[in-house]
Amino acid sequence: MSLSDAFRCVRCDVPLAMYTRLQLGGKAEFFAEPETENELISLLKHCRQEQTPVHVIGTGANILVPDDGVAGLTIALSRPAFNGITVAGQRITAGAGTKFGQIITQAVVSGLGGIEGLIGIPGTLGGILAGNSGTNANGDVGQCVESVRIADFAGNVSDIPKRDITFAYRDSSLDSAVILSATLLLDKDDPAELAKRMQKLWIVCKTQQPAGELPSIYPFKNPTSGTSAGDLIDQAGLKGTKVGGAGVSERNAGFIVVEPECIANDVVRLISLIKDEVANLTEIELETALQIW
């Protein structure tokens, strides 16, 4: 029996493209949007026994889908069940699916600092909690979380303290899972003062991005050494080049920019060609952020 068969959430040949920050690739063999817990455990046992591949997809932040499209199954964590926001104290837990520019928000409201240095990091929480996004000014996601809630893909549940966590820089041990919430603990502040900082680093964020209304990404990790991949490929003089659709931003040499005609393997050509360029100039091996499914 057939995924689509066997489960009403789930849908045959949907194209991906519109769950991707960058508005790229093709279908996924079959795509679900849980509605409860339960209805995704029951998915990920089925997955596990007819040895499916599972992926799984929020905004689509850090993920370039193949032109080919995805084998498996794709799961959307969108409904209710897995979105939401809760505060008690110093603590903000929130589903998976919720979009952390708005637990940021919830924080700053309620009084809550320690993570308000991340706005302008697009992604839901389960995607920025297991790559461990983060900022080289601001620290990572990582430093204010208290506990995350998982569902491994042969469908166990379990609370895993911090301690149990390993989070590194732009990663972490929980992406060999499926991460339902989190509780992050945070800082007593003053909201106004929380307000003013997060709309201050919020305007700094966005002067470093690329301007225009073009798909945008930073697919690479900033090396160990202090120098920035931008700063690296603007040494390299990439400011500009263009692979098919796809090129390396005038404003900012760190991002690459999609054009209405790219397709995911002019994105794919253009990062291994700016980590052979970097690489002959420098000596140094960019890594790859962005996640290539």
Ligand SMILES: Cc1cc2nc3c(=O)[nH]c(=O)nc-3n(C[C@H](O)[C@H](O)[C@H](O)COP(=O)(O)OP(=O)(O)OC[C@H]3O[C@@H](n4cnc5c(N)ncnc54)[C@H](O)[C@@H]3O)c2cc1C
Given for the second form:
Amino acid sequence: MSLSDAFRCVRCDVPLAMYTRLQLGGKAEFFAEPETENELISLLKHCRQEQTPVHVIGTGANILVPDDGVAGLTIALSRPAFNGITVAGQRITAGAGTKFGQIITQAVVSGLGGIEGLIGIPGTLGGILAGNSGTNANGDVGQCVESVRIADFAGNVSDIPKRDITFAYRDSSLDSAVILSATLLLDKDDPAELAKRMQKLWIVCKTQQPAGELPSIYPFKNPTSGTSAGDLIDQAGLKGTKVGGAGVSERNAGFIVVEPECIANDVVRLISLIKDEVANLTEIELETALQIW
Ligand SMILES: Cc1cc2nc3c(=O)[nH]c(=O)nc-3n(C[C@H](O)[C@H](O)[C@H](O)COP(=O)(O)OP(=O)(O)OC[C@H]3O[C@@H](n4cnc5c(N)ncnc54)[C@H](O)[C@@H]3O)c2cc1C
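Okay, that was the form predicted alone. Show me the form predicted in complex with the named molecule next.
Following is the full complex, with the preceding chain placed first.
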């Protein structure tokens, strides 16, 4: 029995462009927005049994979907069961599908500090934790995690304490499971001071991102040498360089912006060109943070 016959929440041949920040790429063979944790678990068990590959998508801020689409099942935790925030003392617990910006705002309003410096990073809590998102100046999300609830791809659910999770630079040991929710342990602080700090950092963040309406991504990890990927790309003289409809941002060379006629393969080719040019000039191999499915 096909997945869409077995599960009401599954649809076939769903264009994924509308689920990604770049609005590019082909279709998901199967796409599911499960209504409950039990439904998600049944889906994972079914896929394991049928050897169907499974992908999870958040806001698609760090995913490039190939033009010829994605085989298997793509899952989005967009339903209310996976969204929502509760605050208890210094702890915030949220569903993995919750937008991280909402969690930061709730923390600030509740007088809880520690994540306000990450304002402006787009994504859901699940995506932010999977890639241990952060900034050089303000740390990363892993520092504030107390525990994470996951389902492995065989459908087994467990609560993992921080000591059993590895958080590294733009990487975590959580990327081989479906993150369901997490609890962050934050510091008590003055809400007014936190709000001021958050607003200041929001403005700084927005001035560093490409201006205008075109969708953009930040596809590279910053090299461990301390230089930013954007600085290296700028030094290589690549600002404004284009491949098809994909171009290096004029404002911050770390970003790629896409024109309406862009296809996913233009982005792949531009990333490859940037890597080659930067390696030729600086002998530094840029690593891709963007997940190319
Ligand atoms: C303009 C812009 C600025 C950015 N700035 C920064 C920055 O300053 N610092 C930084 O670290 N990143 C930055 N990013 C990258 C991006 O915001 C992060 O990678 C973010 O975590 C993506 O979240 P998402 O929900 O969109 O995840 P997606 O892009 O949808 O997915 C990313 C990865 O997470 C996995 N994933 C998503 N949800 C789950 C889940 N529930 N369980 C398991 N795995 C899951 C996906 O399978 C995929 O492998 C930026 C991106 C953009 C476009």
